[in-house]
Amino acid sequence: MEETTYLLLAFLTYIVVMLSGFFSFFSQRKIFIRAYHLLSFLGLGFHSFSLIIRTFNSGHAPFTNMYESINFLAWACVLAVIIFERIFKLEKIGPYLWLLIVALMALISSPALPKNVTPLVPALQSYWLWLHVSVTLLGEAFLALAFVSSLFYLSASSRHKADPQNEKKKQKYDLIAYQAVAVGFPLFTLGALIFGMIWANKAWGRYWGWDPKEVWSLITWLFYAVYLHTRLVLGWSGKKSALIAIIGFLAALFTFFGVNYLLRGLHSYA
């Protein structure tokens, strides 16, 4: 089967994993519970091929514009969110990070984003792209986890505050939180930091250029790095900590969608 055949069915896959978990929210029948772990899997299976045949069929690694970029980062959405079922039991924050990552397998079926393989530019032609782009998608995945979760455990915080039943999700929204930039910072700081300037340093003979994806890509990792700070060293918890991971996922989104199309600059695909 072609690349866009696994595509689809991973997209399809996803709706109804989706769909799974709202319904679990009405219903307690096992049925859709492993409807939806099962699935989740079949779709990751889904993805993955298409990627590896994306890969074979250009030559390079899967996410050098923005519609490969995109289908990385969803792919990428699909592994953190099952490896934190695993761990914490997402419950019903679960089908929300599934509906972000239908909306980005809407958005790269958008005929808006060009889907033709291009030979790379000399600069691209290097081992570095995997490691810089594959990291630092994979770090932001993570990262959009944490955003989700802390906009649940702030909306859980707008109502029956002295509900004992919702003192516990709120904990447990700010420890997912929490747990999801403890993953998500090192490798976002490994992949967008260290790996790119190593990287802009062979390409081009400097380590930082303050390029707008570089000084961004600080930005957000400033965002974070105060989010851990703060936590760890102020005790910082709960609203603090959740409104800072939201501001910086902002940060992350603006530096992947708009400097990429606002700013121009080397990292710029229009």
The other form holds:
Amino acid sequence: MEETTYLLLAFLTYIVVMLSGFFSFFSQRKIFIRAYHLLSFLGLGFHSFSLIIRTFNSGHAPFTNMYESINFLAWACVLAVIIFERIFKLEKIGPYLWLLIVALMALISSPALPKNVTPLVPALQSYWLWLHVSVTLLGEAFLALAFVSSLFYLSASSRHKADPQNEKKKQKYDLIAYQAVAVGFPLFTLGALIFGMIWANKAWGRYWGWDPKEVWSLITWLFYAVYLHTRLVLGWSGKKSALIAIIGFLAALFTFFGVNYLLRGLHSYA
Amino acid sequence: MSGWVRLLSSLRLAIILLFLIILLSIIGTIIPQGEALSFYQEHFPATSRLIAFLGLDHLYRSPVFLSLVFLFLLNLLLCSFHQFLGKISRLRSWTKLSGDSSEEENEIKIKLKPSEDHQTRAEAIIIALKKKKYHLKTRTENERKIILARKGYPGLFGPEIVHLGLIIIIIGGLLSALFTYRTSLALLEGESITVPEKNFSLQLNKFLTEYYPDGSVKSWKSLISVIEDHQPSAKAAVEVNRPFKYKGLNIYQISYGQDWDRTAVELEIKTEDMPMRKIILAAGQTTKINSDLRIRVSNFVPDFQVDSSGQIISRSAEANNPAALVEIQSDNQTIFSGWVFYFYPDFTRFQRKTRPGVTVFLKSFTAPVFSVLEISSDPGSNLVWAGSIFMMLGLIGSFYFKYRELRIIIDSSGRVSLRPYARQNRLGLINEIKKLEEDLNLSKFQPGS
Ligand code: HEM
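What's the form predicted together with the partner chain like, now that we've got the form predicted on its own?
Starting with the chain above, the whole complex follows.
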């Protein structure tokens, strides 16, 4: 079978996962929870197959243009969600994360993104492409998880105030956000900043050139540094923390999309 | 600590500085950097004077930005040093609770069952802690038995290692900014040029462009020789992403092009009383075809275009629409003058043809290829790599090694008090203690005193 067939199967599976997640809110029947957990692995399997086939066909890493990068980001999000679901039990957050994944899959299915395999321009022919982009996107997947969890925190704290049940939930959202940043931040540091510097040094002869994409990665990183310190040292948590995690992720999104379309720079092919 | 030092090492200052650095960085991505003054006057008429005054046109090297970075570096240094000393004294002390008063609140007092003797109790605790991979030290003083249990040291010093890494990176960055050597050379095939300020020269032996089957570029490659004391001392192939190292310098493939001013064109010429002739001549050159006719190629452009003022220009340096300006004279009289096009042989522009039957075709053209190599050395880069390694190790330490510390004091009346400390994830430590209690079957613990 072909890359696109597997991708479609993954897409459909993710939709079923998301729906069974939402149904399990209303129904006590075990089947939804079962489907939710088992099918997520199946979807990841299809998706991985599709990426592997594309890699073999193109002969290069599956993240060299916008379509491929979003596709890989979606895959990384699935991985992050599955891992966090196992360790922390995401409960209410889970299906909404799948909604995000389904949205990403819908985005890559749109005809606006050219999907054809193109040969690598010389600047991208490096194994640092693999290391730099895959680690960065994996890190961003965990930051996305922190983002969604923080949104949940804010929405929970705007509703029914002093309900102990609600308080407990809020604490959990806050903790999940922090744990996700604790995974995402080191990955982002390694992938985006360190591997980015090493590759830039190889390709352009300087490790840092204040190119807009570089600066925006740094800005994203600094936001998360603020997040960590205000929590740990100033004892912030809850609302203020959630806000910083949200802004941090918006900065990451801008680095990913905005810089290419709105600012000019060397990274225009990525 | 004096007030100033306290302020300079405070985290509040750090947060403020971080926000300011973020703000300036954003401004630097909105205002294009490194343009001429006129550019800002045109695009930012209202603020161009402010931009010039604050140096926002080269923001990341401006005094404002650099002083923020410097202040941040100082802040980070002082803060980390202070933290580090605190942690060392924590490791050295037996009983000391840190200055952190919250720790006292964390103290947990456990009552032993009256029947138990405290020696056995202490041994049971020690065995249980060892099972949990704690490192133990014990000591008896004033009839009190103190058990000091710790684990996860990388988690204790993780932040200091991250900060140290960052300090090294910033210092490396400053060194790079001050001492980087960088120059670029454009070399024609066969040409050799001395590298400025260095005692060797580079010679380009061949420049290759390799293509994929679909015609897009696969690689640009310069085959070069290093020449020192008139002797070739090294040979290398320099490619994009594959720089060549020579005596502490890195040589990169940066760009390439064709020197169109030195194009050689091949023309086919026919007149009424002369059969078709092929000639090759360089742009700017004049030759005689026969005793009567003289031909000159006075100009060549690779990408012919007429701009708005009627001037002929080349739109790009690519051979998208090559054209040669050809003049033919007979007895000092111009009988043909016009642009001939490679892709449009039947079309000739600005013709002056005084003698009918003259035709000129541009059959081929070759321009010498040059390759642009960049030669650089950067004394800060190794520090940056070293700092990066520290930073990653520290991050792994900070997030994946949980430092935990338990001070267990058993006094002569058999009362046990527990003083737990965790750098972060205090909740996890409390849970661990609860488990410990269950395992040891201790009576219910009461937080606080
Ligand atoms: C972008 C710059 C910085 C980065 C990436 C960074 C990174 C970190 C990390 C990863 C941690 C551990 C966080 C955790 O365990 O949750 C940490 C802790 C800490 N950082 Fe930073 N840091 C930065 C700047 C600063 C500055 C400027 C200061 C002080 C002025 C500072 C003070 C501290 C303190 C006091 C801790 C807590 C140490 C402890 O728990 O023992 N940091 N930092």
